[in-house]
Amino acid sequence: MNVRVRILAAACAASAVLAAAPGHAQTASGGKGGRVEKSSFGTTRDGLAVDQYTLTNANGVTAKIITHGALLTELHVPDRAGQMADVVLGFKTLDRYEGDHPYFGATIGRVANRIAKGRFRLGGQEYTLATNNGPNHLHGGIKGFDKRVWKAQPASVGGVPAVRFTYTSADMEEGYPGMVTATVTYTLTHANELRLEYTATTDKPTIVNLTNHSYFNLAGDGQGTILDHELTIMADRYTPVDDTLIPTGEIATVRGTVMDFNRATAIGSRIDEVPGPAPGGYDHNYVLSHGGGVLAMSASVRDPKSGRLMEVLTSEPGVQLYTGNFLDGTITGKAGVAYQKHAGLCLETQHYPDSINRPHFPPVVLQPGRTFKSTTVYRFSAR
């Protein structure tokens, strides 16, 4: 039995706001079966008010998200035999996302991925940033978009449910220039793919990288590691990276190394063997092979055991590939099991750690009345 799934998402064109009760589920009709409901995911420490939006598709896929973070909290996908299971880490309760956490789920953002020393200059003026991650600057900071509450809108686009995350951050919010009006769309459409496009828009010279770190394990969450798990990486070359994971500058070939993903390969097989200071794992840029700009395949990982293949399509010029290395146990999820060691893996589709202060790496500098765009889409089925 071959069970196709996939998850699309496209521009918001017609909406209609849910206005649900707090605990209390609201839902409207995404047409041809889908539908979106609206509920009260709890309140936040400062005592703002955080939403769930489900959306779910005539064939019963399911993606839920939060406004805490535009967070993935749940993304429901049937295996060979069409059964169902939820394949990302994460939490039942926003007090667990509140707390520290590995970024389950979240959008990233203002600019994904580490800066060196958190430093950076622009327009001739210098800017320095949190130093989260060791010397450098991680995700947007001590309190990045992942940790924002964003506001919600759900939209139909053709009949297919879908949700639309907005935040506006203000001139100087973790140190970066700018008054950026950030969006999100996720899509859950009937071919079931789930599309998450991206826009952002700025007042002063900025920059700007957005991503989803999303934690995956196609076999279900908590059912164990990801080591089994088949990867294709469609990238001929890596950015190597120094002690702090920050890249040395050198753009390398895969050819012959460990770290060549080119024909579908299990993670666990070469991973003790990975170069570089990550704690005997993989958390390195991927130079794809179209080069960005464009909607293309990039990458696709499967699960030998439920027979799920989740296809990954970006317009980003890199994806960062990262197999949950510093997760140690101390992290109960969703299923009630300890997050161990290589639970899961993130594909974050992103341009190059660091770009602002590497010229030859693809720029993320966003000027006043230039729109930011990225598209990445999650395509799921089971053989």
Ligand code: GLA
Second form
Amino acid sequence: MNVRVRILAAACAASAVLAAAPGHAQTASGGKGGRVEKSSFGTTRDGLAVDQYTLTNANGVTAKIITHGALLTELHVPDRAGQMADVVLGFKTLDRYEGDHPYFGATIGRVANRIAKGRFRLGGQEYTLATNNGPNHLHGGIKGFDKRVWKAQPASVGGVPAVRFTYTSADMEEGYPGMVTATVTYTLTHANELRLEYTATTDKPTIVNLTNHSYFNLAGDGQGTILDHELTIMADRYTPVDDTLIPTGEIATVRGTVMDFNRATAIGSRIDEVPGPAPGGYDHNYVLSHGGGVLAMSASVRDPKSGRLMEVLTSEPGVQLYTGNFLDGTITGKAGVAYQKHAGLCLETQHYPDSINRPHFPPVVLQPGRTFKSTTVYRFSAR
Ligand code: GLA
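Beyond the form predicted alone, can we have the form predicted together with alpha-D-galactopyranose?
Full assembly next; the chain just shown is listed first.
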């Protein structure tokens, strides 16, 4: 990788932009504040330059995000002894992210999750999308937002390191109507929160549902499975699915079932009893009790060994719990370790799957003149 590094903002001090000569790295006199650094992450097969932004807060917590997929490649947070570990799955190099992989760390759009049979109606018109997941459309299609190179600009405010990514998706890209401009801003606060704020606008009625697809393992990348992680999801209900993981339309109670995470429960304790198709495990949308619309506590995960705790706050009405069921040892990650089944878990904050075909689900239609807004916070501590 090109070692040319530009310290883009000494976020605590003046937001002066320091440019380093090629082959030369500079460090900012950051004091106790945070900083944003930019480096090259290589060039895509199509010849597009990809950059990596490193956000560092006052506690030395770091998040690295690349412009390919506005994708979180690394997130280093402390355990109860102050020991740092990278708690997200992923790769070291761009070619691996350009190849086949299950959306590690990526921003997902234009519509996250599944649309039944890749079909929907909007404004009296029928639209047909790629069926890239069995009979269904998944995560924005063949070349979704996760596989696009986004524009980036540092966005630190008041000494808190941040970077904003922007992508403009053409009218009918991947079969969706309307030209959509999406942004996602990553902010790493000094309270060890990684804050993701999304916006989207359109020039024609369309559908939008944005999320992040990070796989977390709070013991650290490559450190076994998440089966002993204790999970809480503040949801009394979920959306049961058919054999192709499309919601049946029912909104069912979790009470008295293996879906209930209202009290902290080890993920592995009931995972073999989860109903659904092979390969087994959780891959379900929870109907968050707070209902969405305002940023609110939604879920938490704790690794009992390291004590690392991640709390998830979101303004979205749902969250997809996905326990890495399709990982099968065929992909080797950053640490040189093959990702076995359940090597990580995703908490994809979102509108419910197939919402456009389910009028009783919270709507995903975006009209011209309106701005889609969504915020999710991953807050880290240890105990
Ligand atoms: C989502 C889906 C899963 C799976 C993963 C990627 O979370 O819900 O079924 O497709 O993405 O492997």
